[in-house]
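One chain comes next, on its own, written as structure tokens: the form predicted alone.
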Amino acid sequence: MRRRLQALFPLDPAMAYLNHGTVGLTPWPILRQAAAWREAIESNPARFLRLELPDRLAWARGEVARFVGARPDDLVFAVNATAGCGAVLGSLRLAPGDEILLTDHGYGAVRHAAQHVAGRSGARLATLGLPFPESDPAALPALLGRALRPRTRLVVLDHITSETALPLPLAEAVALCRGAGVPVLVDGAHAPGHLTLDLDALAADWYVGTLHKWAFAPRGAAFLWARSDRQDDLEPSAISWGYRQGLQASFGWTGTSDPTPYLAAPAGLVFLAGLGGPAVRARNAALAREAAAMLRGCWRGPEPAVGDNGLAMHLVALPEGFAANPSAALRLRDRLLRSHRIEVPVIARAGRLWLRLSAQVYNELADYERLVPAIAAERG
């Protein structure tokens, strides 16, 4: 079974690829679908992009919207989650003294974008610290309620934190912020294909999701969802012919680009469903949990108090003996890749190094077992 599933991916068989969560891995059938779309475009590019693309994109948006529980008119495509978050942040109207609130588990690129937007208007960033490794995501609403200020103009929350693989209780947090009159931008980069989504029911102000991680789309396929009352002032970073003509016109054409990742995204959803949908997500979560438990047993390190997060990503503390800073983390990650053919993120946090494990259908426990001698050799 595993060999059959591995054959669906163009992955080097010598690799232990434990990092599906960073940029995904596109299956062969989806790559072929993207290539077919590209050939269709190149048969007459001007005709396709001018006359056919709007209807094709509307169809693809409809498929993605149904998958994430949204109305198609409230969703637009973006090249990645960072671009989607950047569009929201760049559309804010801030004044000196206003505040953007993020957590200390947020994605670094989004923090940089928020810092840029705040800096040019005299606003400031505020950081909500989430205890770690004693993290209890359920405590977020209470912490958030104490962190909101009269000048808080935006809260940015991850659905699943990127480095630390914590699923945050969004429904409670969004409801609290709405009650306080503070809009919420959700960075849901890791959620589509990983969690069941109902964006209409969640009713955040903006939600950004990535399709090329856990939903098997080609890289360069993400989406931005905006609640209907949050669309009028929302603009893409590249202003083009749809300026001030509504959400779909503004984002539907931002200049010449390759739309094939968007057009092939529905094929990724079909592929995920063919693997079993919720069943394959449960299988991946079980493998990630088993691998993390195996490594914790070997290294006897601490673990986040959240324990089993129900995700196909887990954080595991490395044994002591490694320098615990970002430079050391990057060096170790590079050595694991170059010397041991293991691809896995290494994170520096709370005074030690951690591995963020991902599990996908092409993985088995033996892939993670390769870490034990590799870490011993590097610690050595």
Ligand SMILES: Cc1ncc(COP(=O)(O)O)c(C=O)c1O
The other form holds:
Amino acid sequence: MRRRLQALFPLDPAMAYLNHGTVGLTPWPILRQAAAWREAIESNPARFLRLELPDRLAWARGEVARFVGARPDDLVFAVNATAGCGAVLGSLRLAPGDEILLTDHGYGAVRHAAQHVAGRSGARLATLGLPFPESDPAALPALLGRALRPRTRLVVLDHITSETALPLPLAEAVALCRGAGVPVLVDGAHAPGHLTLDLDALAADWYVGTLHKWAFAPRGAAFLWARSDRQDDLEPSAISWGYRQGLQASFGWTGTSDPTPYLAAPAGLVFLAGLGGPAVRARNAALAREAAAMLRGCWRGPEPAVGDNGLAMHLVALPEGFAANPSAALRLRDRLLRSHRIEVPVIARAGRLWLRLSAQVYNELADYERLVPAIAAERG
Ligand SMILES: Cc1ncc(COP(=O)(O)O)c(C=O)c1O
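Return the form predicted together with this ligand of this protein as a structure block, the form predicted alone having already been given.
First the chain shown before, then all remaining chains and molecules of the complex.
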């Protein structure tokens, strides 16, 4: 069974690829679908982009919207989560003294974008610290309630935190912010295909998700959802012909680009459903849990207090003996890749190094077992 699933991906068989979360592999059938779209476009690109693309994109958007529980008109494609979050941040109108509130588990690039936007207008960033490793995502609403200020103009929350693999309780957090009149941007880069989404019910102000991580789309497929009352002032970073003509027009054309990742995204959703949909997600989560338990048994480090996060991503503390700073983390990550053919993110946090394990259908426990001798060798 595992071999059959592995054959669906172009993965180098010598690799233990434990990082679907950062850069997911695109399955062969989806790569072929994307190639077919590219060929169709190339047979007459001007005609395709001008006459066919709008309808084709509307179809693809509709499929993605259905998958994430949204109305198609509220959702636009973005090349990646960075672009989606950047569009929301760049569309803010901030004044000196305003604040953007982010957690200390947020994605670094999104924090940079927020810093850039705040710095331009004399606004500032505020940081909500989430305890770690004594993590308790359920404590988020209370912490958030205490961190909101009269000048908080935006809260940015990850749906699943990137480095620490914590699922945040968004419904409560969004309701709290709404009650306080503070808009929320959800960075859901890891959520589509990983969690079941109902964006209409969540009713955040903006939600960004990638399709090229856990939803098997070709790389370069993400989306930005905006609540209907948040669409008028929203513009992409690349202003183009649809300027001020509404969400769909302004994001529907942001200059000439290759739309094949968007057009092939629905095939990724069909692929996911064909693997078993929620059942395959549960299998991936079980494998991640088993792998984390096996490594924790070997290394006996602290465990994030969240215990079983129910995700296909888990954080495992490395044993003592490694310098715990970002450059040591990067060095170890490179050593694991070059000397041991293991791709896994290494994270420096709370005075030690951690591995963030991902599990996807092409993985098996033996992939994670390779970490035991590799880490022993690197510890010296
Ligand atoms: C929480 C989070 N936000 C944003 C991103 C950026 O995603 P992309 O590279 O698709 O822009 C990532 C990537 O891993 C992420 O984990």
